[in-house]
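Only one chain comes next, encoded as structure tokens, the form predicted alone.
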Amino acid sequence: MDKFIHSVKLDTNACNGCINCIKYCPTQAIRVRNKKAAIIPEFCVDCGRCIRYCPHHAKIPAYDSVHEMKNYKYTVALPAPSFYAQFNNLTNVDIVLNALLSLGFDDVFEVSAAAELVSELTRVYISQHSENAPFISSACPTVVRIIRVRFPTLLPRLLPIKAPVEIAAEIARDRAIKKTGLPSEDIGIFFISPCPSKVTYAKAPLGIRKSNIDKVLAMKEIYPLLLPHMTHDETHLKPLASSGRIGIGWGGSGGESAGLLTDNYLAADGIMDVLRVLNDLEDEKFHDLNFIELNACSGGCVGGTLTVENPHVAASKNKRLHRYLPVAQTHLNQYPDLESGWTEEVEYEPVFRLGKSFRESLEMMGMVEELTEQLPGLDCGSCGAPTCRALAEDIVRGEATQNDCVHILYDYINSLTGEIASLTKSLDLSEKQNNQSLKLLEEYIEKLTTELTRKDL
């Protein structure tokens, strides 16, 4: 399977060529050549930033349709905790869950229920493990991702437990094929998803080899869909819902902090500043905590970029309806066979490495360091890069080269503009000096036209 598998696309008749993605990007996974932008798949962790903040809607995520149902025999939904928020004036997640069945659907399963099993698993995994602690969270894909690529040395406090909606999956697949009695190639486990990266997560899932995941749906997609199906006539609904506070709070942050019933931990949301807890966990910045709790999305998962509420209001709504919610509803005890840990290890993957080897590398590192040094500092993003020191790294992989920057292209047309006019003065002199003079002039005017046809000036 392709380790870098992407439900983030590029629609290049949408791209313009501008660089807001490259400057959003938190790993520097774009690059804008020929007015067009790409992604570098090794960089990408699907976050969705780039979709949120491409003025021109070139970037777009890839999930699956609806009309994919037709497709199984026997079908379950499985919402996430978020996907509650995106309504208004909801009090019963019954009307959402009766909804789902009546558009289509021949069960559901709710992974607010699955996340009240991880959290119980959480809380023995962690008193069982303490001298190991603090542990990072597992449940957000693209904060798995990044740990893979840009921090080696946090592998190890990865929570080794499957995520809610994998656990939500095998469940309902289980129950399914019990209740029907049909192979499972004929049940389709379909997750409604808050963003891009549990797209991803279907398709490539990190620490298990396969998911039970079918299709992923798109909140915004289904969420238009859903309306016309939802009453708030309760004396007529089937009592579906198997999920408390505990499984509900996993849809905004600090949710799954909530459900460990301790004070030991850290919750941060949106992926900056993520990044920065990461960078402070590495440096050992942090003490007494026996969790940490991240989510790349801002607010957590009611902030991902395939819901439709505003975050914000999302996460208000969210705590007002799981306020009067017992505890818990779904325990350990009611899945006694229940496989709930990784089965496979999630490795480094040196995606950022310049070189193949550790002294080309460090070779590498030094032609960067030089190459830094000769550009401006201005990180402007003209040359297509993120940043000068980006573009010396592409300079160094051979993607680029200096010219790529403005600054300097410039500067490289005005001294080829002065040899050209120091050139032609000298055409008065004998025939033969002419016919030299000339063939530079032709050559500096061939190498200013390349460079200007290049850039596209």
Contents of the next structure:
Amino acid sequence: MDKFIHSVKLDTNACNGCINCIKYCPTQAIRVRNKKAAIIPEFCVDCGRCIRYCPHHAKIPAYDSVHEMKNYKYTVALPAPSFYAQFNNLTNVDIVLNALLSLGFDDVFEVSAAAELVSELTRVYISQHSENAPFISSACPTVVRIIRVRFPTLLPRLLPIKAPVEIAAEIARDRAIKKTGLPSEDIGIFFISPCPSKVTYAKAPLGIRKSNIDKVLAMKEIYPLLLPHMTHDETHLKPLASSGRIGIGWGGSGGESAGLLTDNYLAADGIMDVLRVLNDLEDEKFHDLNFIELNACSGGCVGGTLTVENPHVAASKNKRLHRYLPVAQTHLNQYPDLESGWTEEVEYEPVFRLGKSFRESLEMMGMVEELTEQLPGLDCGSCGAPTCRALAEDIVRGEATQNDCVHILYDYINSLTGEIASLTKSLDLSEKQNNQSLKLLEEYIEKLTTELTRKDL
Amino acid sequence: MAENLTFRYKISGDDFTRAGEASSNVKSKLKQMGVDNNAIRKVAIAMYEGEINMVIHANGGTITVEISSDNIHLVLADTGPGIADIEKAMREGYSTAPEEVRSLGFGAGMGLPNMKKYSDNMTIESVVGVGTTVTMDIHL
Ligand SMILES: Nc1ncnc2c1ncn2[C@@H]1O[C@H](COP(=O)(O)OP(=O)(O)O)[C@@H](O)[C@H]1O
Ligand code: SF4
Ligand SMILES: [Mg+2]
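The form predicted alone done, now the form predicted together with its partner chain:
What follows is the entire complex, opening with the chain shown before.
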């Protein structure tokens, strides 16, 4: 699988080539080219910001269809901790879990249960490696991906433990194979996800070689399908729930940290705040911290782009739901054979580097500086790049030209029309030069029209 | 083609909340240039401390960053009050920072010692009442 895939698609009919997404993208991964927004795959970290901000809903999250269930002999649903907070007045998680069975899944395994295992593993890991603290949580794939391309010195701080959804998938697959005797490929593990970032994760995970998740479904697609299956007569419910406060708390920002039972943590959410924390962490501005919890979405996973409920409302529902639950209901001693650690090193991918060598980059940076000076500095986005500097970088990388800047183009056209005007005037003055002048005139006019058609103004 | 690349920053002394912007800008440029990560870390920390000092102690100044193929040369110049006893200022924990700055977590007296630690070469020239110029080199 390609290292740089992402899970944001473009509805080309809906995209009208405006500059909203290019301005909101925190990694400057989008350019408007030929009136359509195009993502530069290496730069995209699946934060979902363009999906949220596109006023035309042209940025579409990718995910798998529920109909994929038909392609497996036995299916297991893995609801994310943030899923429960999507429902109104939910007091009992079993209502959701039983509804998933009634919808057609053969089994369910809560990601929140696996999250309690990850909390326990993290407590042990931190206490055994306290000299290298603080550690950064690795559960949000967007956070791991942004560290991989922008914060190489922080890579060793990533918690090398599988994400709760991966552990859930592993346990669920094991359990299904033991119960049915079916070969692994007949078993479908379906994650009910809050975000497209996990869609990318399932296809191209970091930290492990291959994910046990087969398909990633969108909460917003499952939600309406599930409602008719939800019963409020709790007497007939199968007891399936196996997570407590810690596990369900993972659905909101601060939940993972709460599971560590320590005060020496920091929890930040929302991609812009995450970037700020990573920057400061890189400059060693934090002291006495053991753990840094980061979630790309505001409010944590309840704020993912595939959720239905307002993230603030969901965060409060999440708290209400787990308030009276036992602290934890799933423990490591129940899973003695669990393979919980990362098996692959996450390597720095210097995608933002200008040149192939330092020398080349130094030279290119000089050109970027020079070009930036020459551009108008309006950061208007009309060129399709988010800032004048970004256009300068694109030009130096060979992906754009100065005339992509409408202001520079106007000046150029102006000078051409000026030349044309003065040539036309001089035409009848001296017979001899007429031929030559006419030729020049033709050339100028041709330049003018090609520039204008190229730009399609 | 220019062999060296120079960036200049004017550091304002009025707005404390903007301190650190210049070093953060240099950091992202160095990353784009593929400078060794450890060297970037050293530059970022040393320059950050110097920049903060300019804002807290000297009412701003200018920072010049000169990048060549084997060295990053930083010059931090201000026209602040100057440092009377440089040796004392270099001591770990020594600080004249006012209380309100300390309450924000600055003024631990570790700035100059850290600049010394993270650079390969550092000089301080200072005249009381005239100003201070700190130069640092980080070899690549
Ligand atoms: N640019 C400067 N101008 C004037 N005084 C300075 C400057 N930089 C440092 N100093 C003096 O040196 C002392 C020690 O600096 P430093 O080690 O950075 O600690 P801190 O900034 O925490 O006080 C400062 O308290 C201040 O008195
Ligand atoms: S915070 Fe949660 S919902 Fe948002 S991208 Fe990360 S894992 Fe997905
Ligand atoms: Mg200082």
